[in-house]
Amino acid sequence: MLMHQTMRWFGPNDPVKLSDIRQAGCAGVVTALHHIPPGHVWSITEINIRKFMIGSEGMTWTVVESLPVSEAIKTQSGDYKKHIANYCQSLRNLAACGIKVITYNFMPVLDWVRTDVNWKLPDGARALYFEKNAFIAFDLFLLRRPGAEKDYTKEEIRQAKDRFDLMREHEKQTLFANALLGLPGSDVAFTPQQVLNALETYREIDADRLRQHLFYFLQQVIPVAEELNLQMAIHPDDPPYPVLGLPRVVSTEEDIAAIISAAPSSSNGLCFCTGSLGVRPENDLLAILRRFNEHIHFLHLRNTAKDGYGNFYEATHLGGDTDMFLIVKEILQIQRKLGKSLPMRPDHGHQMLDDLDKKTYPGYSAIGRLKGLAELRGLELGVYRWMLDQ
């Protein structure tokens, strides 16, 4: 049984068209209603409009990515109980429309973070890159977050200052813009004041408290998902360690174990992202796959290459630190055990060829993801046929 191959689409304004995704070999689409603010209900009408768009191109809406969790829910402030009730209603509406897998994350304020979204590779393609010294420099000298110096060692601050002093003015502006990119699906970047104001709302929230807020959310939502036969898939933190003084609670194997234990149910599961989890050296991806196999509902197969200091970049899908052969082999064994095909998508493809001259959301140009999907499909078929012969 092979994986169900999909690709992410950001909706009608995405320069990558649905026809492009179908030509890439996908039967399914991963998308969300990005125009509806977090905390509001996704109506059946809006869901069906999006379903019709996808269906008219001969594909299905396979996975929601993401049904966002509002900051009010994460901080347990304001109308957070109403937002949770609205979230549950959105789940009911999605189930009524036949959509079964719902991805979400619990990252405070920012989604994924990079310092360079156009990092040039030796072959001329461009990738996403996270440089630790540059990020610390952004935090200390550009954003000027109050109290930021407490989060770094003297040596880290010294190296960040040296890095900052070498930057030309346009490099500082580019770093600033990259670090404050908006959420996926949006062309609107955060302003410094918006970020500082949002960070202030987390001033009294450490990892333990944020984790309890996540558990409370799950305990309200998972029973509804279970009743509706939906699969909730939490996406790991990216990168999987604290940034800007914000806690991260979905970064390690034990984080995942605590999340599943907080609301025991087959509906409570994981979006297994090899890229996010693979950045943290102590994470054993095969062990995580094996331990939580029945709770893995969605797969992001991408690869990163990291060093010992905390820098990493998006490598080719088969060429980073993660042994994708072993990952794919384990996934196929899990699928055989469970008797079902898991939805999978490539992620964060390189910007390359004709796409170098096009404007797309960083990491989501068409050709680089098509290359990644083709590599993964070939690897999967080879592993599958090899397993049949054993």
Second form
Amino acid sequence: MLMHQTMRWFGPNDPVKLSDIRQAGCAGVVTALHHIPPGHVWSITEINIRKFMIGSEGMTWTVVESLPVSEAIKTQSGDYKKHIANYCQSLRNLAACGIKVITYNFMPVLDWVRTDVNWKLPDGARALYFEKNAFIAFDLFLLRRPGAEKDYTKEEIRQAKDRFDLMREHEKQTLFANALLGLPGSDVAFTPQQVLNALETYREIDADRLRQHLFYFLQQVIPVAEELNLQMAIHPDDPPYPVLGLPRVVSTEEDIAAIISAAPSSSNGLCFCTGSLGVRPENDLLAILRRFNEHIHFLHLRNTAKDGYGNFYEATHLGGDTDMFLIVKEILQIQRKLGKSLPMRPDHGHQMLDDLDKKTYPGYSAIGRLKGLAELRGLELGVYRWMLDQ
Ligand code: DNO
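Return the form predicted in complex with ligand DNO of this protein as a structure block, the form predicted on its own having already been given.
In what comes next, the whole complex appears, and the chain from above leads the way.
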């Protein structure tokens, strides 16, 4: 049994068309109703409109990414109970439309963070890059987050200052813009004031408290998902450690184990993202796959290359630090054992060839992802055929 190949589509405003995704060889599409704000209900009508768009291109909407969890739910403030009730209603509506896998995350304020979304590789293609000194410089000298110095060592601050002093004005502006990029699927970046205000709402929320908020959310939502036969897939933190003083609670194997035990159910599962989890050196990706196998509901396959200092860039899908051969082999073994095919998407891709001149969502240009998918597809077929002969 091979993986179910999909690609992410940001909806009608995405410069990558559904027909491109079909030509990439995908049967499934991963999308979300980005125009509906977090906390609101996704109506059956809105879901069906999107579903039919995808259906009319000969594909199916296999995975929702993401049904976003509102900041009110994460901080347990304001209308959070109403938002959870709305979340459950959206799940009912999705189930009524036949959609089964729902991805979400519990990262406070920011989703993924990078310092450079146009990092030039030696061959001229562009990749996403996280540079630790630049990020600290952004935090201390551009965002000027109150109390930020407490989160860094003297040596880190010194190196960030040296890095910042060497930046030209336009580099500072680019760094500022990149670090404040909005959520995937949004063209609107955060303003510094919005980020500072949002950070303020987490002043009293440490990792333990955030975890309690997540567990509360799961205890309300997972029984509903289970009754509807839906599979919830939490996405790991990216990068998998605290940023801007914000706690992060979906970064390690133990975090995932705690999440699953907070609401034990086969509906309570993981989006296994090799790119995110792989940035933390002590994360053993194969061990995570083996331990949570029946809880893995969605696969994001991409690769990162990190140095010992905390910098990382997005490598080719088969390059980088993660041994994709071993990952794919393990996935195929899990699929064989469970008798099911997991949805997979090639996550992020290099901006390359004709896409270099196009404006696309960072990480989501067509050709780089198509290349990634083609490599993964070839690898998978090779491993699959080889396993049949074993
Ligand atoms: C980045 C994505 C994440 C992911 C969300 C899921 O490219 O993998 O933004 O969609 O965290 O909720």
